[in-house]
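To begin, one chain is listed below as structure tokens, in the form predicted alone.
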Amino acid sequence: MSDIPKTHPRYASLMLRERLVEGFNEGLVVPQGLIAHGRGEMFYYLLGERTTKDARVAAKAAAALLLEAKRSVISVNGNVAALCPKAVVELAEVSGARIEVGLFHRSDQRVSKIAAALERHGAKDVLGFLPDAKIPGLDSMRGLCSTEGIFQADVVLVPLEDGDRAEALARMGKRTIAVDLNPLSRTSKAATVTIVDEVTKALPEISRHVEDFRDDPDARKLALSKYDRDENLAQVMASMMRNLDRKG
């Protein structure tokens, strides 16, 4: 990696662009997925690139979705598996969900790539290498999966997902949990839980109420009484406009 001294101001948004661009080097990452992480830059910018209370109370409803599944799945692409690849193995151990690559870009050399990165970090059993199963109603590779990961899966996290696959998720009528800096993709409203943040914060937030609520079903209950999404969202671009005003 680059020799970026950490009194730089902003050191963190420029090592996660080094992940990126040494995820790139090793073929988990695409072109495109360098593209999409600029983007999501601009919206995090905006968030005073911080975890806001919104965010907070998202994480504590997906954590509470995860523990109420029967059947959770993570899907992995190639910017999660090379930004967090510690974090989603964390997330799964503690949750008991099943991890999943799941690929637009696909060809099995990068899903062999990204499984093994996962696998470096502890995974087991990483689906998706060879799909026996589609999700009706999408034509693109990111229609593939495994029948016993996300197929027959209740609750599916999709981080820095596609709109597309989020509404596909939904019209199957499985619960989905999304984190998306853009407050108004399709994604971000397609999901169950949207957690707006920034993808390595997120997936250790989650990680960490779901071992709060485990033992606590009254906790996991009122987590969720107390997420909407709608609103969650639109406080967000609430707070993304007062900071705008603030940078104008």
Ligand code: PTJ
Contents of the next structure:
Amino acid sequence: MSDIPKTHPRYASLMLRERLVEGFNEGLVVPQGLIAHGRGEMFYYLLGERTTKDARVAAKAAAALLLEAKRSVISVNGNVAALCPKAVVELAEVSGARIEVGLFHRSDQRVSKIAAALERHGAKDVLGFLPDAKIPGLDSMRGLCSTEGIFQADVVLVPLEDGDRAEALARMGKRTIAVDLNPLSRTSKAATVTIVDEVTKALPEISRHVEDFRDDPDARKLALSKYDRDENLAQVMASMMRNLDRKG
Ligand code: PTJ
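Switch over from the form predicted alone to the form predicted in complex with the named molecule, please.
Now the complete complex, all chains and molecules, led by this one.
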């Protein structure tokens, strides 16, 4: 890892880059993942690199969806495995979701490396190595999935997607939770609940709400009724525009 002083004004952001570069060197992250992260950084910068009120409202709705689910799955790609493996495992533990590795640039070697990285943080029974099902209408490798995981799930968390799978999962009647810093992306517009926040912040935020709502069905109902995806995305865009005005 590079030696980044803690006093550096962009320390947190630079450390995330370090994690990705390390993940790239270990074979978890593909080069395209580094580009995807750069795009995310740009939107995060426009957001003021903070968790907004709108992201919290969405994270509450996501927690409610996970608690209401019969079979939920967290889909993990290379970037997510490199950035926040522990947060993935913790969310799976508190919500009862399964973890499945689902890759766009799929190779067996990457799937097993990512599964091993998650297992080092305590994950159990990670799915995805031997896919036995396919998401209809999705020609990319990300369409491959496992029957006991994504294929039969009713709620799927899809952090850092590129859109087509979220749409295909919606066509299968599943409810989806996206974590995407781009409020304009197809994923953001296709998911049932979209959290526009940095993934390392969003996952622990969902876990906290899962714990709060576990024995409180009324709070879950309220969280879902207060969330409107398109209105939430419009508010996020408005925050970005205001920040741009201030920075300009
Ligand atoms: O590991 P693989 O093979 O499955 O490949 C994964 C990548 C990331 C390469 C693939 O999913 C991809 O190309 O994604 P996209 O189309 O670039 O979309 C990623 C989205 O996530 C973009 O809208 C980014 O703004 C957003 N994003 C990037 N980094 C973060 C993020 N959102 C939240 N937190 C981040 N750290």
